[in-house]
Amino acid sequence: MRLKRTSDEAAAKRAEPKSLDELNAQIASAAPLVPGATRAVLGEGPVGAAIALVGEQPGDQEDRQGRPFVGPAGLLLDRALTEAGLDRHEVYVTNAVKHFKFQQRGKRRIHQKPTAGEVRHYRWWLDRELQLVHPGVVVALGATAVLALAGKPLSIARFRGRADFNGRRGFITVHPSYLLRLPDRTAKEEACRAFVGDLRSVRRLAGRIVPSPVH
């Protein structure tokens, strides 16, 4: 059965935004799907950049200072990124979902992760997003970003590595957020090592792109 688009994603694309800019602007315009989310996160970096990261959603931090990938999970993929030989300010970074999904504790908002039906109703978004960014690789960082990426949910595990995505050159591997719940350090550090010899990899797949003219 063919799901009905949300009010939000019908509109959008009655306007067909023609740049990224006009795309953020109804974004940021949009209502928030979950309730609590201060603001949309908007995505981050250079039209045509050869890389572009798509997390799972902002987060707290993300959500106060309206950026993507600055809270704890961030800096990881900051220090990843300058490892693996990669400037941030020259890949793209946005997340599949735009607002920050919570639950309230005490004083602490506690991260909820999206459920598919929300991480649906932000796809078109997304795709549109990549069209007008045109990355040469597109990253999917965790099983989220993944769904959004594919329209289906496939294994970390058994996937990671290089992907298609739906015609878009892109790679599978963790999201940052992963490697700060690992409990054990000795698995930390091999986890992270792990995901900066993946984004390694990405900067050399990256590398033999040519470029194609950006609409």
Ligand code: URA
The other form holds:
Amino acid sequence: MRLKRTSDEAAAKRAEPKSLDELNAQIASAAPLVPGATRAVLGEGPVGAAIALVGEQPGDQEDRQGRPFVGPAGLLLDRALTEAGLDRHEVYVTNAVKHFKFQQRGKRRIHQKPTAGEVRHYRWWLDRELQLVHPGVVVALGATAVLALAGKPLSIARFRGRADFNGRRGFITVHPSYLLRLPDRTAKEEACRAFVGDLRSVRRLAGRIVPSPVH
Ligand code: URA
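What would the structure be for the form predicted together with ligand URA, rather than the form predicted on its own?
To see the whole picture, the full complex is given below, headed by that same chain.
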């Protein structure tokens, strides 16, 4: 499965955004592919950030609050960034897919993985977003982000580390939700350490020493 560069009629008709605000207005007014989401969750962080982190799609909390990575996976991510000496406010954080897809089970909204078609649908926007933010390194957090950025699926176990996303300097690592799901405590601690190690490598790759936050 390789994602075609989007040639959807809809994408062809979209006006090229001249700024991130313009792009965000387009994304915010687009209907979700799968109905249910409260809103589009937009990327967050400074234009020109040295590092951009790309996740999969907003989760329940992100959909409610309208911000990326503010739920349990976001908390883990924030801790790992701090341990790696990175300040979340200096990093651009976004998702491959901009709307939460879920299955309602009683009161709970259970996350559903986006299909390759859904990833392709949002790819045009992600590409423009990264053009406008212009980060030094783009980090794919997990398989969906890899698919969106590389345009084809790549095994994380095999390709973890530095990557080239069609001319963009990239880095492949795991998704923080994967770490949350690991049932064995020792394995989880080890995997979290490896994740922090990846973020340290990203920090070095970005070639910018971001001061560690004061504790
Ligand atoms: N998982 C993601 O991939 N993105 C979020 O914003 C939250 C959880």
